[in-house]
Structure formats: C-alpha cells, structure tokens
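Heads up, the chain below is alone and in the form predicted on its own; it's given as structure tokens.
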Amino acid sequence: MEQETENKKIITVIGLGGAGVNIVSRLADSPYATHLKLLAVDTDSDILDNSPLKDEQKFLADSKWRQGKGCGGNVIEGQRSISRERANIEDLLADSSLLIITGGLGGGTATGGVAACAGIAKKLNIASIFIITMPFSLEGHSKRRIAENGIKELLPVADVLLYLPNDLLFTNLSGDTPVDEAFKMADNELARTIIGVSEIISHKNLLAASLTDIKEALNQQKSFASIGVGIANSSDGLNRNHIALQRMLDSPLLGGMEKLKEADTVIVSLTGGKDLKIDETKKTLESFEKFVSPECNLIIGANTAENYKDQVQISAIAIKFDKTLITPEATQHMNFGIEKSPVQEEKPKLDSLFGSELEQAELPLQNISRGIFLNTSPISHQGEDLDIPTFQRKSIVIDKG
C-alpha cells in the first residue's frame, strides 16, 4: 500500500521563461515522461503560441501588465510578473506532491521568477527542485553576471538545486554545429536529465535514493552539479546496461568521466522494467564505482517501472563543491571538530607602511558668509540657522597648540 501511495504521487515540472518552455516541449514528446505533469509558464505569448503543448498546459503569466510581450531581459520585471501570478500558481500546484522548475538563467522571466517560485512551493509544503541552466559564454558576461546574481537568490530558498553550465555540450560538439542546433541540444539534454532526477526520487521499489539523500548531499551549499543519463534497450545489443552506462558516461551534460572522479558526492540510479534482473543489477553498480574516488559519498537507487518494460536507464548526478565559500570557522570544524587558536599577527605600523612619518593635518575651519542663501529664509531649529557651520555658529575656538 505505501509503494502504491508513493507511485501515485504528482510530479509537477514547470519551464518557466523561453527556455523553460523549450525544455517541457521536449518532455512532452518523451514516451518517459508520461509520469510528469508538464507546465508552461512565460510572459511571452509568442514563446507560448509556438509551444506544442496542449493549451491547458499553457499559462501567460501578467497578461494584463505585460500584455504577452515578454519581460525583455529585465529581471525586476520577471519577478514582479511572477509575483503577480502566485494565487493562480498556487491553484495550478494544488494537488502536486513534488515541484521540479526548470529554465535557463541569464533573462528576465526565469531569473527574476525562480525565487518567487520557490517562495510559492514553501507555502505549499511541496518539495522544490531546480535545474537551472547558465548562458553559453557565447552569450557574454553580462547574461552570465544576471545569472550568478538570480543563483545567489534562490541558493537559500530552494530544497534542492542543480544548476548546469551549457558549456558543457561544448565537449560533444564539434566546431561547425549551428548555434540554434547548439541551443536545441541543451533543450533536449535537459528534458532527459529531468527525467532522470524524477525517475531517481519517484520509485523506491528496489534501493531508495530519496529527495532527502539529494538534500542532505547539497546542504544548501553552492556547489556545481554535472548530470548524465544513458538509456538503452535489448535491441541495442546483448549487455544493455553496459551499453546504458557507456551513454551516461558519454553524455555532454556530465562533462566527461573526470567530473565524476573529482566529484564530493554522486547519486547514481539505475531504472529498468519488471524483466530487470538482480545479477545485471549488480554488475552495472559494481562497475558504476569503479569511476567516481574512493573518498566520494555515493548514494545508490535502483527501481522498476512498468513503461520501461526491455529498456533501462542510469542516471548519475556528479556533485562537487564550491571549496572557495567555506568560512575558516567551517574550516575548523571539518578538521576533526579540533578547533584551532587563531594566530594573532602583529599589525604592521602606518610608519613603516608609507616610508616616512606621518603627521596629522588640520582640518581647514574658515568663517564663511551665507552668499546666494543670504537674502533668504533661514533654515533654523529651536532659534539656530542651520545654513552657518556648527563651529562658526557656536564661535567655536580651536586650539591649535
């Protein structure tokens, strides 16, 4: 009866802005996300017209203040609009029991959005994952400023968030792809990714591998998350897993099969049909280990799932920490928890500094006339013209020595 519960269980998915949009519209052609309850949320009708999505699937979001024309990159602008919406988004996540947002960071709706997204889910109680996209570097710094700017506001408000630099496809690419292939490419590495994410958190009939696990693993700590998913089925060959796993490795949005040695923690899932059998099972793990470093956290999932009957599929999400943001008090408590006294260095003299000895200049206090302000109303407080220095005022005496 639990399994039951849990397998009954809503996934939301939303694509918030233009990327947003594309990355559902590729989820919606995906015979594995039939699980996911798919919307589309933008304030750029002709994002949204375009979508092959069904209407019900569709929302413009401001449509009386932006009038479907889009927010043009202004990241206030997106979250103003989104902040609008939040009783119609509520009433769009009501029976939902997980929310996965996805976009790509460097605009104005999705930027500016994200946090007011999250804000909407701790409302709601409901779980709140973000895979978040940042600019190609082709796309110039000042999109990748925006977008390290909207990370730093929604780092403390999400559950879990995975942000992915599309620069990594660069690794799969070849130097002659046109740039809209480029972009469509990320669309559809990130429509399988979340596929992924879900399918590691949605089953738990084999080994668990929970949202928890994934929590606990970030910390809400900056980090840098790389993710590859390999599928394959009995027709690709006699060892589908191993061809599975070669796919995962070989995915672009994992960056190759060092992110996963240099990685603090991996969470990796392997998911098959009711024809999964326990000796492949274990192979396919036992070999998974053998990429990631012995000192790595590894978080291990494996389920079943009736759609993907002869097919399996191996998620891996390599994780790796920003070791530049921790504080020497963390520092200190990672150290074995033994705590160490700060060293007090002698502060090196002003003297000593500049190569002479200094000496303290005078203030310039001059008498001064209220010139243009002297045929005017004086701006006074209890009987004092506030327009006259305090010291010239009070007939102040200085001295000097």
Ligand SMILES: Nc1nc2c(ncn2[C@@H]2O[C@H](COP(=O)(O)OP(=O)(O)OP(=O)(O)O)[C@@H](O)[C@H]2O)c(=O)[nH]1
Contents of the next structure:
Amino acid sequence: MEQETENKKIITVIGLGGAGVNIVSRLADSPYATHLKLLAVDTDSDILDNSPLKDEQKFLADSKWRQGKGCGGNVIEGQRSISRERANIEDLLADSSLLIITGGLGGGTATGGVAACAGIAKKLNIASIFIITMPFSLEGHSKRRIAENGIKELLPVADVLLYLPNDLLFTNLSGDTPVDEAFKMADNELARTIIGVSEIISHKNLLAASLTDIKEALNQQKSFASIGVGIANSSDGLNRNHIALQRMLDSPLLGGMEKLKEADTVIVSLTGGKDLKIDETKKTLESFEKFVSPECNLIIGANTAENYKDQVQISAIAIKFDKTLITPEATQHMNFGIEKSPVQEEKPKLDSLFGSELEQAELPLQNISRGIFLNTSPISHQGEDLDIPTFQRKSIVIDKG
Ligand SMILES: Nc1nc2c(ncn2[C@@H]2O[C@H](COP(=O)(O)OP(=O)(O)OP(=O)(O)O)[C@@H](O)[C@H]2O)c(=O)[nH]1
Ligand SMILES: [Mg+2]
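Could you output the structure for the form predicted together with the ligand, given that the previous block was the form predicted on its own?
Shown next: the complete complex, the earlier chain at its head.
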C-alpha cells in the first residue's frame, strides 16, 4: 500500500469557481507547471468557455440544476453542486497522489465546494492542500463573512490550508489599476505559489526528502501554513541561491521570518537547472536550520528540471499545527498574509547575516519581538493595509511567465 503511494506521484490541481478557473488557466500558460494535472471545475459555463484550457481539463459541475449559470454567491448551492458531482470528481482524481485546490472564497461555488473536495480527497486517501484567496476589503463585510465561514467548514477536513488575502496580493498596485488587471496579477501570484508548493512536494533528485515524511506532515489535522517563494536567475548576479533565498524570506505570503521560527514543520525545496551545484545547494538548504526552532521538523529537498535553465527557485512552507479550538476570533488570527509582523521591518538582510559566502553567524531570531502589536487584532476589515510593512508591499514579484 505504501509502496503504491510512493509510485503514483500525480499532482492534480483543481481550480474551483471563477477565480479558481482563472488561476488554473494561468498555470496552463506556465512552462513550470507541465508536471501538474490541471482541472477547472465550475458551475458557470461562460467562465469555462472563456478559459484557454483544453476541453478535457474543464468540468461543468451540476449542469442539471445550475444550468451553467453559476451559483450567484449562494454557498449552499455551491456545496450541493460539488457534492452532486462527488462520483465524477472521484473518477477525475483516481490517479492522483496529491490534490491542490485553488479558488477565491466569497462566492458560491468555491466557498461551498472546497469542503466537499476535501471530503473527496479524504475518502480517496489523497493529501489535500488548499491555496485560496480571501476577498478584498473593498468587496465588503458580507463577502468576508461568507469567506470566513467557508474557512471554518474547511479547517477540519483540509490537510493543509494556505489562505491568502487578496488585499495583500495587491498592496504593490497603484489605485488606478483596472480590476481585471489586478485579478490577472493575483492569478499570476497564486499560480507561482502553486508551482512552489508542487515543487516542494515533488522533489525527487539531488537531496530527497521522503514522500512519507511530507505526507505525514501534511496529513496532520488542522495545520495552518504560509509559503514563501523566491526566484532568481543569472541576470541577478553570481549568487543566485543567495538572492532567491533573500526573496523567499521577503515573500509577502510568508509573513516574515517569524513564521519560520514558530513553525512545527518547515518543508523547503530548491529547484534549479541542470547546472545546479550540489555543494552550494546543500549549503543554502542547510542554512535553514538557523531560521527554525530546534524542535522544528525540517524537511529539505532539491530538484533539477530542464525548464529551469539558469533559474533557481526556493520555496518554503511553514506549517504550524493548531492545538487550540477554532473560534471565529482564532480564524481571524490565522490569516497569515495580513497578520501584522512589525518585526519584519527590523529583519536583517542575508548579506549581513551570511556574508558573501552564505556561511554564517547566528541569526538574531531570539531578539525578535512583536512589540506593541503583540496583542492587537491583526486584520483590518475595511481600511487600507497600512499595517503591512513597507518592504512587504514592495517585494511582491509578479511572475509574467
Ligand atoms: N485571483 C482572482 N480572484 C478572483 C477572480 N474573480 C473573483 N475573485 C475573488 O474570488 C472571490 C469569489 O469569486 P468567484 O470565483 O467569481 O466565485 P465562485 O466561486 O465562482 O462563486 P459563484 O460565482 O457564486 O458561483 C471573489 O469575492 C473575489 O475576491 C479572479 O479572476 N482572480
Ligand atoms: Mg462564478
């Protein structure tokens, strides 16, 4: 049985609802996502028709009852529609070893459907990772509430949940950016995150972490995660690993080095072209021990892939297992992206930590304190995201690829 699981390594990404279909469509454009099986599932036929995905990658859910018109923001309908397709979705997932589900919470199809998808994955004994967005503040309270309720439903059944606030994805955009354009950029950011996660899961050569370790980490109930992805190529300078690592640590979706320090498990992966050097790679990955607590289960892996040529990507998922009862208040605090991390303003750059050789003195993590923000509510429902450190706003890298 375990042998069977090890052999079958198909990672399926389901994009659920309108946002999910768009994110998966972006993945289909990316040369770095060719190892992923992509599926777009929606109750809205227009959204699917407008997607450049192939017909066999599209699945119109519950056409009998919804008649291809979507769920119009009705979460109960979304839940019913995806549940009615349980058998078909099981068939679509029959060959998969891991399921990544993406979409935007706040509407009907994805908000209602995510928990049903998690249930299907559980039944098939497939680990499930949810990478989903929370609505913009400007979309209003009611969407936010719908999304938060969706999170509460999802928590008990998802293996890993990364939920990313749209506000954070957009902090580096000017106010006059057209909404369509902004969503496209968010789709790119989400697509990049999904590729990062899948790289972590599928690392196979150079330094291999065992799939069993990873599944064990992912299969824990009620785990909350944040992710950092950093990419660098030869045009960034000689030490691409160093730069990719710095960008990973600056990654807005990670929420700061504090997230690494607090994590129970950190899975980190480095992917590069065939020119990737083993010693330099090991050094970079091993330096991670300094970023995490001594009790942390650190899983590291490295990959080479043809399509990376002179590029290096470092991805890290910081997972914290929840030992408390989930309350609505707690749900707010689990919003990783937007959680205030004033400490990041003080975060030293790798250059000063590592010197040019990446071989370093102790990181001053012990000195980190949340200061006056320690007991404050991390989320602003309405206003701008002025609490997000400036460097975070600037460091979003939009993948145009
Ligand atoms: N990244 C991204 N987010 C989007 C996009 N469109 C909408 N969203 C976000 O996702 C949330 C849900 O919207 P949809 O995906 O359209 O909703 P749905 O799941 O299709 O639900 P129904 O249309 O009600 O059936 C919205 O509140 C937005 O925050 C998009 O194109 N890209
Ligand atoms: Mg829709």
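We call the rigid core whatever largest set of C-alpha positions still superposes within 1.5 Å between the two forms. Residue numbers count along the first chain shown, from 1. What you are looking at is a predicted structure, and each value in this text was computed from that prediction instead of being measured.
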With a threshold of 2 Å on the C-alpha, tell me if G119 counts as moved between the two forms once the core is superposed. no
At a 2 Å cut-off on C-alpha positions, does R240 qualify as shifted between the two forms after fitting the rigid core? yes
Core-aligned, does N303 move its Cα 2 Å or more between the two forms? yes
